[in-house]
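Starting off, we have a lone chain in the form predicted alone, written out as structure tokens.
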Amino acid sequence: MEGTDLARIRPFLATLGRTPTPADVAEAMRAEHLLVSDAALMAAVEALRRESLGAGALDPLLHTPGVTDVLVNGPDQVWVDRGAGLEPAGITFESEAEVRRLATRLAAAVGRRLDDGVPYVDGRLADGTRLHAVLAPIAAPGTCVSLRVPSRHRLSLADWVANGALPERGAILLRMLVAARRAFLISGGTGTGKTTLLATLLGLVPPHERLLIVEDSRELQPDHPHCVRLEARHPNAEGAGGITLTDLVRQALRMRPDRLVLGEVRGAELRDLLIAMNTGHEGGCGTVHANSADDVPARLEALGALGGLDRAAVHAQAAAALDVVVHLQRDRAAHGQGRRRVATIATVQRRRDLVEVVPAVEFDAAGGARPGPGLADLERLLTR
């Protein structure tokens, strides 16, 4: 059914005060002098169902295998990432009002308010899809909706190798990294696969070990039999009831973790994570946004400042707590079709009073490996 036809029958259905039945839809179509064939009626009912449940017109995209992100930039621009970079999705919305209705309904589904008073929202849908929305006119060219689709398939290291995202030599090193209970961070830009790789590596942890996973929004789904997940909570409209990552890291330390996992290091919780890693909690890990492995110390400095740590304290704590950085990058579409891959495995070393991330092995887009100055240190960490 055309969007204009749906717009004509919505006012009638809105007066019912209940969920419309197929008979109600047929009556509304007749009132607007629309053709009421079996096919037309089924199309109208399905279109209305999509509007009231799930992600509306975006539902087919979210359930397409391989889709990682669906982005809406106003009514006329919908983009999708199938793993090879963003491309037009081939669908549009009828109007800005339709996009706003969708964003507001999705926000309500995660128990959040979205209106002119609070024009943005961040949350997780029931199926694990990450939602972020900003209303117009704050956003242009219209209300923007960003949906991050959770992986429906738990990747193994063999899958990473088969996909060309990790050479076999890299898989061996990462397997040794987990077995050696070394503390590590996975770094990379947005959408490079940090959470996916972390889930893969957590699946390698021996089954008798207890994982305590702390996340802002639940995304990690490791293939492991003993996981306890703690999820942060945003304050309500009155500003009460919020639970921060810092709160949860502190609680996790009292829950007898064998490995403490912070889904994404993004703020003051870095202080508590570093302290935990320096008090006998081996094998701790997490992800952090950084443009390169070299940029990780600067990123930690900025996050540590949010937790009240000065530069010297951040570097001292990081040097004692962290062993390895695994960096992911996404190749440009012209060179590898936007493929996400492991680019560097590096060691964390202290030089004078500062931490440096020193490349041990660097992998190119073709799968070649180039040893770096940190290789001997990495081998020492993984074998002792």
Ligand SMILES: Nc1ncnc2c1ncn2[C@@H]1O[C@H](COP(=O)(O)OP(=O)(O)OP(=O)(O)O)[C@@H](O)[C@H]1O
The other form holds:
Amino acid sequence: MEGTDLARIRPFLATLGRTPTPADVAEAMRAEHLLVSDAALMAAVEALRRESLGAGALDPLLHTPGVTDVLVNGPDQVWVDRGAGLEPAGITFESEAEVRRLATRLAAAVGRRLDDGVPYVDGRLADGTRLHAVLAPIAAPGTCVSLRVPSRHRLSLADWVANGALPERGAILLRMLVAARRAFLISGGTGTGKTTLLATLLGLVPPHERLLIVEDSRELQPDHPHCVRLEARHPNAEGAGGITLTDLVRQALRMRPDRLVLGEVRGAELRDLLIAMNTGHEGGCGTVHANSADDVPARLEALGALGGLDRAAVHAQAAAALDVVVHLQRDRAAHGQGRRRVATIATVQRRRDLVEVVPAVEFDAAGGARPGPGLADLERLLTR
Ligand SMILES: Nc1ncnc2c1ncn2[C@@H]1O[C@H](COP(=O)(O)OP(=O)(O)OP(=O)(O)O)[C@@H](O)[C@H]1O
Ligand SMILES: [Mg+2]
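Next up, the form predicted together with the ligand, please; the one we just looked at was the form predicted alone.
Below: every chain and molecule of the assembly, starting with the one above.
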């Protein structure tokens, strides 16, 4: 059914104050002098059902195999990433009001409020899809909705190799990294596959180890029999009741973790993670946003500052706590079709008072491997 036709019958249906039955929809269509054929009625009922349950017009996109992201920038721009970078999705919304309705409904579905008082939201939908939305006029050209589809099946390391995202040699090193219980961070830009790779690696942790996973919103689904998951909580509308990642890292440490996992390090909790790793908690790991492996120390400095650590303290703590950085990259769409891949495995070394991330192996887009100055250090770390 055309969006404009839906817009015509919606006011009638809204007056009912209940979920419309197909008979109600037919009556509304008749009232608007629309043709009520079986097909038209079915299309209208289906469109309304999608609107009230799922992600409305976005549902078919979200269920297309290979789609990882759906981005809405107001009514006229809908973008989709099917694994080859962003491309126009070929659909539009009838109005800004329709996008806004979708955004508020999705927010309600994740139990959050979204209105002019609190114009942005993030959370996870029941099927695991990650939601972020910001209302216009804070966002232009209109209300923005960003949806990240979780991978439908867990990727094994063999899948990464089969996808061309990781050369076999890299897979061997990552296996050794987990087996040696070294502390590592997975770095990369937005949507490069950090969380996915972390879940893959956690699946390699021996089953007798107890994983404590601390996350902002529940994303990691590792294939592992002993996971305890702690999820942060946003404060309520009055600003009370929030539970931060820092709170949760502290709780996790009292829960006898064999591995402490911080889904994404993005704030003051870095301090607690580093302290934990420096006080006998081995095998800690997490992801961090950084555009290159070299940028990781600067990123840690910025996050450490949020936790009240000065520059020298961050470097000293990070040098002692962290062993390895695995960096992910997404090639530009023109070369390699926006493919996500492991680009660098690096070791964290101390140079005078500063920590440096020194490449041990660099992989190119063709799957070739080039040794870097950190290789000897990596071999030492992995074979103990
Ligand atoms: N190796 C891969 N092969 C195929 N798809 C992948 C691969 N790695 C990640 N993806 C897909 O890419 C999308 C983004 O992955 P993921 O959420 O792990 O990225 P991220 O770097 O953690 O993103 P963010 O910066 O938003 O935290 C997901 O839909 C995921 O299923
Ligand atoms: Mg992530």
